[in-house]
Every structure is written in C-alpha cells, then in structure tokens.
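Presented below, as structure tokens, is a lone chain in the form predicted on its own.
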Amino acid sequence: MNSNSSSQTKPPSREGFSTNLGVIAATLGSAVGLGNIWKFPYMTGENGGAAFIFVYLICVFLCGLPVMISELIIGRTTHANAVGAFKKLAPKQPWYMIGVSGALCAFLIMAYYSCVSGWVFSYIFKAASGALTTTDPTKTTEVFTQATSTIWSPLFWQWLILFLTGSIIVMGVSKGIERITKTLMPILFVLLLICDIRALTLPGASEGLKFLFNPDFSKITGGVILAALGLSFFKLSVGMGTMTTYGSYFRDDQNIPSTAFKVMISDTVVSMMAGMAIFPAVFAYGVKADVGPSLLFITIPTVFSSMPLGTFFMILFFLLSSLATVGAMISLIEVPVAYLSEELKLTRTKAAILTVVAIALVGSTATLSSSVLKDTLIAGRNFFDTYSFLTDNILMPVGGLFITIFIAWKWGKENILEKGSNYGQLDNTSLLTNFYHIVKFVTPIAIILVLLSGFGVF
C-alpha cells in the first residue's frame, strides 16, 4: 500500500457527513447557487443561447468535473481542510499554497457573493410589496438602483445573510450545514418546477425553448469557448477549496466519481431548469435575451409583472433564488473556517465569528461600491468588480490549474487509481485512469486558456 494510504483514517474527533444523501446535498448545494440562477441566464443570453450551452457542456466535461473529482479525492484522503490537505500529501513542501489560495479565494469572492445574496433576499420583499410590478424596465431599474446605491439598506442585506449562514456553520457539519442543505434542495427543485410550468404555458413560450435547445453554431467564437470555460469553474465551485473541504467530511466508503458525476448532472439540470424559467417568458413578451447581467434584477421584475399573478411568481423566483444563494455560501464560509479551527485551534464557533465579521467588513466595501464608494477604483475597477475579477479570472483558474498539476504529476496515477477505487473495492479501474489522463493533458490546456484571458492575453 503507499505510503499516503495512512491519511486515511480519519481522526475520530472531526466531523462528517453522515449519510450518501447528505453528501449529495451538501455537495450540490455549494455547486447550485447564483451562477445557476443568475450567471448561467444572463451568460447564456449574451453569448447566443443552446450553442453557448453546448460548449459550456463540453467545458464542464473536460475542466470542472475533471478538478471536482480530484479536490473531492484529496480531501477524502487526507480529511483535512483546504491548506491541511496539501500538507498532509506534500509535507514541507509548498504545494499547500494551493490551498492558501482556494482560502483565500472563497474569502474573496464571498465578499461580492454575499452583497448579491443581500439584493436578493431584498427582492423577495420588494416584490411582496408592489413596488416591482411593473411593465416599464425604467421603473425597475431606478428600483434596483435605489436598492444598491444608498448607504445601510444594501449593508443590513447583506449583514444579515451572513449572520443567517454563519449561525448554521456553528451547527456544525452533519446538524448544520448536512441538514440544512437537504432541506433546502428539494425546495428548489420544488420552486423551480412551478416557476418552468408557469413559463412553458405561457404564449409564445416555444421561441424560448428554441432559444434553449436549438443551437447557432455560427456564434461559436472563442470569447464564448472562453466564458464557457470560467463558467464551468464558477458553478461547480472548483478551484477555491470548497470541494476540498467537503470532500474531507466524505466517508472512506464515498463512490467520487459517482457522486461528482451526480452533482454535475444535478448541477447542469438546475441551471436548464432555471432557464426554462425564465427565457420562454422573456420571449413571451418580447424582451432581450442578451441583457446582461441585469437580467434578474430588472428585466425579470417586468416579464413577470406582463403575466397572470405574475406578482406570486415573481416572490417565488426570488425565494428560490435566495435559497439558492444559501448553500454556496455555506461552503465558501465554510473553507476559511475549517482552515481557522483545524490550522489554528480555534473552537469552530470563533472561526465562524471571525470569518463572518472579516467577510462582512471586507465584503461592505463592494456593497458601497455603487455609493460612497464608487469614484474609489483599483486599476480602473471598483472593490466589487476588483474581487470578482480576482476570483473568477486569477484565483479560481491558478488554484484549478496547480490542483490538476498536483494530482496528475506529482501524487500520480499509482495514488488516484488507489485512492479513487477506495482502494480495489470499487470496480472502476478503467474510469480512473481515462479521468487521469484527462487531469494531466486535457484539463490544465483548458484551464491555461482561461488563465490567460483573464490576464487579458487574448
């Protein structure tokens, strides 16, 4: 047996997922979030609709699923946390800096993460009150500017959800983050339902389904390959230590390939799902597709206030848009507190105090960037827009990168065939090594492309 086998055990101290679902629906719900519901949309609109699609699934095949299976692995072997991990299987050596930045990432990006999250749960209640129902996308937008351009309506949001999501990460693994998450995911699906059977019945609903399924391959360029690249990494929360942490909860006896092709399928369902929501009704009513990223906050408000009881729907899009919103939080809150409690010895409930209050100062200077704060610039960019650049463009693809660099040549074949079998008793010999040969060639090339569009290369 090699020599890593012995990082196996897992100290009896630590907490775990407890059950095969509970794996399942804490995994999907750190992959479901707000790039299901509003990234995929709004992508999907700007970049030509099922073409988009069929590149972003391509993506998803050799890029994100290929790093998920192999951050889900090294966690499970090591069952430590993001920075742990990498210590564990490369002792003194600086692989761990891997972890580092996936820590450091899942900061960040909570940082703007959590200011969305916080408009929102807003519009949850701004819909119950009437003051989106309306046809006039004006009318909507000087709403939304409202909402995000004055001082402590936007803060409290934005305070709140991560008070909210902080006190289920000191519940703990299995009571907290395993039991919430699956009460929140069959909700979703449930909300999402009536949200697609509502939009499929409306009229002219099919040049939406078109827009969905039937693909322009002339709009294929490499702009789109590229931001079907990154959007593959953002949805499936990959390379920001997220899946290395939750993979460090798995059981020894957890099948990975088959849980990650789980969530990925699941994952790709929900965002199908979330735009059968919404472009058969924007069709409907005649409205862009290719709005941009205003698609949720302005243009949805007006599609649905133009259908019957559209003012019931629209408060059951934004419920479930918040609820989607919950999970991916839970895991990007939960990577620097396993690191605080594990690395440092902190009691999870201070690990949990300290990342939500550092968030909740860091992140208030994105959420005031379309305020007090918005003539302060770095490069040229804003505190929102600077994080979201650091993460989705840098972070997210070096961390990807150097993960698929570690498993594939340095740990090697010999330890993902051992360790991805759970050693022989899996009989998947013949998957592991396609996916390693993945992993070493395919996967880095494609992350690369990624990488050096975000530094603007091409």
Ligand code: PFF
The other form holds:
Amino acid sequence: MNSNSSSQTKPPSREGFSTNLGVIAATLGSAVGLGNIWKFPYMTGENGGAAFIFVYLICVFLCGLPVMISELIIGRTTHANAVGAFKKLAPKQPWYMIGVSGALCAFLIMAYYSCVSGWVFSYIFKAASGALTTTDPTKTTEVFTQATSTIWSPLFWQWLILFLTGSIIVMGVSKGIERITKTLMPILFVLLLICDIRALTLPGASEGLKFLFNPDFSKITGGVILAALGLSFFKLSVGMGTMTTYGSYFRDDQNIPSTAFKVMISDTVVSMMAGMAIFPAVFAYGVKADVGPSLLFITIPTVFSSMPLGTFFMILFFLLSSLATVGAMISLIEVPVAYLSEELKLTRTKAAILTVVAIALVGSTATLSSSVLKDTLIAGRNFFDTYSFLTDNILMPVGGLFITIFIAWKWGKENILEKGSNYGQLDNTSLLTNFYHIVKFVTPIAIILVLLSGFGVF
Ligand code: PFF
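Swap state to the form predicted in complex with this ligand from the form predicted on its own:
Below: every chain and molecule of the assembly, starting with the one above.
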C-alpha cells in the first residue's frame, strides 16, 4: 500500500462526473473532433490511405492508449488538476512540469483549434446560403479564401465559439461538460451515419473503400510515422493533461482500462465513419484525395454539390463537424481552468474568463495567419503552423513520453496494480501487468524512435 493513498482521498467539495454514461460521453467527446473529421481524412488522403491507417492504429495501441490509461489513473488517484496531480504524487520534485507543459500544450492547441472550428461553424451557414453549391473547385477555393483571409469574419466566429464553450465550462463539470456531451454524442453519430449511407450508395463508391482498406506501404516514411504518432495523441487527447484532468473527475469505482478501451474503439469507429463519408464520394466523382488540409473546405463542398440532395447533406456534414469540435474544445479549456482554479484559487468563472480571453488573444494570431499576419514567420512558419507543429510534433509526444516514464519508472508497478484495479475490486491483474510492461518499455522506446526518425536523425 502506498503512503500517498491516505492523502489522495477525494475532497468532498470537488465536482465530478456523475454517471458511467456521462464519463464515456465526456471522454469520447474530448477524443472526437476535428481530428476525426478534418485531420484523419486529410492525413489518410495524403499518406497512402489504408497503409497510413495501419500505422496509425499501431501508434494508437502502443502509444496513445497506454498514455491515455496512464493519465486517467494519475488523475483519478489524485483527484487534482494536471499540475496538482504530479505535485501530490511527487511532492517537491520537478515532475509537475509535465502538467505545466500539458496546460501550455492544451492552450496552444486551442489557439488554432478554435480558429478551424470557427471556419467549420461558418461553413454551415455558407452551405445553407448556397454559396458552396458548385462543382467548380476554383469557386470553393474563392469561398474558402474569403472565409479565412478577411480580418473580422473569421475572428468573429472564433470568438463566438470561445464564448460558447467558455459558457459550458462555467456551468460546471457535471451540469456543463457531462450534460452537453451526453446530448451531442448521439446526435453526431446519427448525422455521420446518414452521411455514410449517402456516400456509400453512390455509384463508384467502392474505389473510396479500396483506398481506405487496401494498403500501399510505399508511402510510409519516418516523417509519416511521426505524423501518425502525433495524430494518435491528438486523437485520443493525450500528452497534454486533458485525460489527467478528466480522470480526476472519474468516480472511484470507474473501470479505467475498460473505459479507455471503449473510448479508443468508439473514436476509431468515428474516424473510419468520417473516412467512409468522404472518400467514397471523393472517388465517385473522380476528385483528388491527396490535397491536404483543404480537403474539408475546398474538396468536400464540390463533391457534395455533385450528388443528389448535395446541399442538404453538406449542411448536415458541416453541422456534425461543428458539433464534434465542441466536446474537444471544452476538454482543452478545462485543463488550464482546473489548474487556475485549484492551484491559484480563482473561482471557476474567473478562471474560465481568464482562459478564454487569453486564448482569444493568442488564437487571433493563428486566425490572422491567413491575412494580415501571413508574412510574419517564426522559423519559416506562420503562427497557425507554429502552434500546430509545436503541439503535434513536440509537446504532445514529449509529454506522453514523460508521463509513461513517470508512471512506470517512478510510480511503479505496485501503484499501477493497486490504483488500476480500484484497490483490488477489479479482477484485472494480468491486464495491468501487461500494461505496466508496455508503458515501461514499449511506449517510451517507440516514442523516442519515432521522434528521432521524424527529425531525420536516422
Ligand atoms: N481529440 C480532439 C480531436 O481529435 O479533434 C482534439 C483534442 C482535444 C486534442 C483535446 C487534445 C485535447 F486535449
């Protein structure tokens, strides 16, 4: 029995998720987002389809999922924010820097995520107005340029989204985060299913399925593997304190390995469903799949416009994409909010206002990277790309690396077995023993190798 356990009991005043379904909805709500509907499809399109998905799934099993379980256990054991958790488990030692870098990472992701989310929300209205109902890519490019490279319109959408998500945070963990994600997740699933049925029943849809399921391994390089690793972290919201923070709201009887597994599987299903709504349609109309980030904003509208009832499905698609971003954004904002309110003793409302205003300021530089700040570059990248590069390729993998080092090498097997089994209430010793060996050796070595090869060291 660890000496920390007596100091790790939950303070009575701390709010948490109230039901098992709520835990799954909130955690899945964090995982599902632009990652599934924007990043996963365009990265799959660019990097060889099924082969990339195969590498991505390996990264999920060996790195993303183990880090997710680690974070949830650390959060639930301490019932503290991402920084406070490490302070409790390793007092007066620098491990809490994992939490600090996590909060910074969540903040920087939000800076550009809220910008893209703003574009997606604005696209619901553009689709409804008929502005996107065209099969001519030069026209959809024009609409996208107009939506992103003016000053006030994209800023308006970004700030509006920040205001909305900030308001959900102020409502609280159970009444805000849990309630909203419990409502949004089923809606999202149904809308995606409708889009899938539409795309899969188009003549020529099978080419798109082949692309998703027939691997072409010639496109896999060190850089592609690093991208897949970054995506697996981004997808499962790990490596930046989000799952530590959400784990801190888990009930003491929650089965963590099983919850993490269910969330991972459901999240992968959503990504595949998004792929199946996009690629069959892309191939059915003979459009190129490897166009990169503009896939969602330039290619998709032309593809949807080509199909019967296209405008209607386009509105549904952008609506579901917008809803998907909400659960992810609340979980990102919650990391600094929990930190500020618990470590600096601010009220939840003050912490939320401070966080949202700071994200709006920094996030505006990401949004303006398509207009007035286009030529302001840091090491050759504009603000938007800098935030994305720093978080995807450095902060998230390195955060994940240190979390596994902490849990396996510092905290140790005994603690993992004790806390992961809810103090012996669950019969999962052999599962946790395997988990321990994976986080001790496989995950850190895989992350280090992938980081080194991604940076061209070998
Ligand atoms: N998992 C989210 C997505 O795939 O869109 C993004 C995300 C949410 C990343 C929360 C990180 C995070 F902490």
